[in-house]
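Take a look at this one chain, the form predicted on its own, written out in structure tokens.
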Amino acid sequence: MRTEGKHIIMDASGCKPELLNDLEYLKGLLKEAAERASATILNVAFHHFTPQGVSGVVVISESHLSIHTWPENGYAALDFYTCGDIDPAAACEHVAEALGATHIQTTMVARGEELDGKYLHRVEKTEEKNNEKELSLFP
């Protein structure tokens, strides 16, 4: 069935706290992730919270990549939503590795499936990986 987009929701645990609190690093990382997914970057907006944590979004012509971090917990919540022929898995894998995540959970959702004039989403798969040496999200 045809869908309008692919949405990967990723929770990354065991990340390096200093990276999760570095606004410029995270901004560059999400821009790199968009480029690895062959996406076209349109706009970038990030905010550093006091005393810690960063939220940001990279708007791409194919949709968006976003992150929200909790350095004190070594945790990052991410969304990779793309339309068209872009595959968000490349972006996910790059970010998980760059943050030093030791455990990730991903859920892939097919967005915009048309059924009787309504557009719906469908969970395609949920995976967990707990491997400090190699993170392969989508074999």
Given for the second form:
There are 2 protein chains.
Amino acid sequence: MRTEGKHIIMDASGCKPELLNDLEYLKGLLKEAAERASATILNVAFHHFTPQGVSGVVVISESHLSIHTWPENGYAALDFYTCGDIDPAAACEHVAEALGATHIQTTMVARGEELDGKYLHRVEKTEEKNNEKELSLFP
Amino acid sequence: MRTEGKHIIMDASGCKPELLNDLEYLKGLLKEAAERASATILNVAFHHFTPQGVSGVVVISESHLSIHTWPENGYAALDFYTCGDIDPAAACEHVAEALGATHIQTTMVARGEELDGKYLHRVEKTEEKNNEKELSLFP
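Instead of the form predicted on its own shown above, give the structure for the form predicted together with a further copy of the same chain, please.
Below, the chain from earlier opens the complete complex, with every other chain and molecule after it.
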């Protein structure tokens, strides 16, 4: 198994509160995102908080996807970490679209790059995208 | 629930291969790390690969800890993401010590900082530490 991976950190704002509080919806959405990225799902662990909010993780053979939500703030913190040839970027934006996000910030981190026997990560780039019109999201 | 969180990305090298391949050991270690950080454990999902390697996530009320291992490379990729007043740094280094890591690289990312209604993250700092003597680890 190759050690190199792509890890996208995404903070999504302006999301629909009712979706951020719906555990079954979020579980389905993250599983769908994993499948769209052709990842193999191994394990799923989700939790609903009182009074609101959801935390969940999908363990995939190529690493993991995670989500933590604050419905009261329209905010979701997501991580998409994949190994091998999978590119998590498309899956990431699909989730943001589905949640109705009006703004996302993403940072791409390259993980597991070997140098002289040491495995390292490297912050590649940070991007912000707006979806003012709530129409053709994040083209 | 406060949106602000601390997310530590850690790549650990030179770890003991037999520990990186031991699912029960790693599960116990991450649960212990969560407890040391006074986090509340909600859910645990681990998977052992054939022929080797483990992926696992501990969902905590304050976010999640994750580990992915490559025993054949002595490499473990870890994430410690916590919200509220919990500081994941000590838990992070405890895990590296326990795995016998000789080198770690960590990057601290501040998550969920609100600015004009948008929630953002910020890469704070990247550090590398060596443990040449394998004695007083990562002081």
